[in-house]
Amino acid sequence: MVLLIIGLKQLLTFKGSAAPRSGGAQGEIGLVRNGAVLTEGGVVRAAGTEREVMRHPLAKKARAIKVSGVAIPAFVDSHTHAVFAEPRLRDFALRTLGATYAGIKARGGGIISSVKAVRRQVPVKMVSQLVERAGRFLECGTGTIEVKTGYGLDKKSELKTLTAVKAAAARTELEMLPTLLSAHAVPPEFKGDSKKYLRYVLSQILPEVVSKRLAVFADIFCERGYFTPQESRFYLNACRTAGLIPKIHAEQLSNYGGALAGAGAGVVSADHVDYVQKKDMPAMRRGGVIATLLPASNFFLGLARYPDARAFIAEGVPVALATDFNPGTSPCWNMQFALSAACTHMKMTPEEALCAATINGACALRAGNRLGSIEPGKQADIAVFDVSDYRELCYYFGANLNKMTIKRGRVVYNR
């Protein structure tokens, strides 16, 4: 089919590199007004303004849509915890009184609580369940997000967990990338025993994902309480010879070492990183480490300490945004709120942030040369919203603004 989108007040491209943007070309988002897009087979065409994209030769025979708007390529979040039996509503009302973190993991809540939950949970309504929440993503702007395991801590629950992943995919328009979170925590039947688990992660868990294909990352929680730097680093490089790209959960809480040992195994991004230092920086840019950065978590869990965005940018670290959408610390899967929150609390400008929350997010999954940016070649993901400024996009918040989401060149959501 051949899609031609006009009417559009502003587009923004993001064409360039299909590297991810870093320092002062985080700020640059390939702005066109009076835009419009053609697209074929799923593919961007051309992108430009209406004048020129009307000249191409498969203008004539396309489907046209006219949407006023701005339209940007379709949100890329590349840090999910999608798959979850049910929220955590007991440890929201905790905190709500004051408890923290720890003290609620301590009352048998946190990641446990949701372990619990997701090891009963039949596989027919974990499907369901992610198939319904996937549609909330695609009515938001977002294309694709990467979902993790991570609530299962077992054999049998992390493979019916990515299964499940498998199965919502084929039911669904949004693309799920899946991502093995293991290590997440120690299960309670390990009694505390880091190192004893994760050997059992490698020998029995990691194999089968690996010869069914069920993963295309793998991740590890990298904090006291849970693996230690050592053990986070052999870990993912025994997950990376296996043939599964590291992620790194790194500086949540505290400054652990978490982002360094990330660095030395080769890992994609670091995500969180809210205690991260000057110092370092310069191994994570060497590294080429994203990080990713989910301010709806701190958001939610009421923290004043945001992570520190423009040390990121002035250190030349490509900076991602994520939800984070999760049961317990960020219910929200509308990346919008994560702009807002980007820009209000990280000090981020309008322009850091929309980077970070499409290209950035895209090479953060090691997509980049098909995902994040509306250019010839790229496949067709965008996002048109009922706005007149693309700013507008990181202004208002508390609403979804988006009207139209075409993914691989079909509409699958129209307001």
Second form
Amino acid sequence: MVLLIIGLKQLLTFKGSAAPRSGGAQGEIGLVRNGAVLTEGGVVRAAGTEREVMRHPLAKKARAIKVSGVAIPAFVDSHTHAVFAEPRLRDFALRTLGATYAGIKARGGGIISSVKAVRRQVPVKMVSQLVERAGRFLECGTGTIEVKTGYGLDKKSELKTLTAVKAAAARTELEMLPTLLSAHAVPPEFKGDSKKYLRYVLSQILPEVVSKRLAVFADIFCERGYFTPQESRFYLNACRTAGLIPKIHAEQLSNYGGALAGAGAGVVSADHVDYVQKKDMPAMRRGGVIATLLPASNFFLGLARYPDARAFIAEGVPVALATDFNPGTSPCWNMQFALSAACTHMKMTPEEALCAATINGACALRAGNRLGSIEPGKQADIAVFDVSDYRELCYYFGANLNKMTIKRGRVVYNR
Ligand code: NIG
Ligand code: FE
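May I ask for the structure of the form predicted in complex with N-(iminomethyl)-L-glutamic acid now, the form predicted on its own having been displayed?
Then the entire complex follows, led off by the chain already shown.
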């Protein structure tokens, strides 16, 4: 099918290299006014001004749709915990009464309470919940998400989670790339023995996940009371050797050494990174580590402190933005909110934030050659917003401005 999208007031192509954008390049958006995009068989054939694109030989036989608005590459949300059984409403209520992250954990809430719910959940329900949530992502202009396990924490429940992701992926247009996050917390059966639990994950869960090709990435929560930097490095190296691409939850709650441990293990991204010190940023840059910032979780936890986006950009570390959608610390699937929080709380420019939510998100999923920009040869994943200027996407908040989502050259959401 040949599709021609015309009438775009602005088109942000982000055309350029498939590598993550850093420093000054993080602010380059590839702006085209009066834009159009031509796609064939799910792939972009031409993108530019309407006059240029109309001259393409395929334009004559295309189905043309006129969409007035601003088009960008569909968001790539590179960090979510989208498979869970229940929202953590008790944690939420406790937090309104002043409870902290550690306080909630001590009272039986936090990650472990989501584990109890997932272990009980029937597989078909997990699938239908994820399919429904996938629809919400598409509705907000997201074309691809990463999805983590980490609420099962035993072989049966972690595999149940990954199998649910696979089944759900067959029932939605949203692309979902799975991550094994069995090292999210130490489950009650291994209480106090994180090393023994990691040995269990590596020997019992990882081999089956790899042989059944159920995950692309491996992740670990490096934090006091969870897993140490040494454990993280050892664990991620083992996962990389087994064939998974490593990622790390680093320095979310304290400066603990996760960013350097991650760089040492060759992670594609270090996520959260609220407490990384400036002196550790050059090692991230040299290691090709993307800093994935998750400001919706800071917002939802009511934190005054946000990751230092300006320092990462100044140090040449590429920045990605993601929702961290999860039942405990970020019940938000709308990347437009992450854009707003990035600009208002982390002083990213709208251009940098949009780059972080598209091409750099794609790179954080090692998919920068296929996703995250609108240029010939790339997958035709496009979102069109009901605005006249791309900066409005970062300016309005708490709303969904998306009017159309196109995935692999097909309209999958049309308001
Ligand atoms: O990214 N930090 C650890 N993981 C999640 C929290 C998940 C949860 O609380 O359920 C995060 O914020
Ligand atoms: Fe997370």
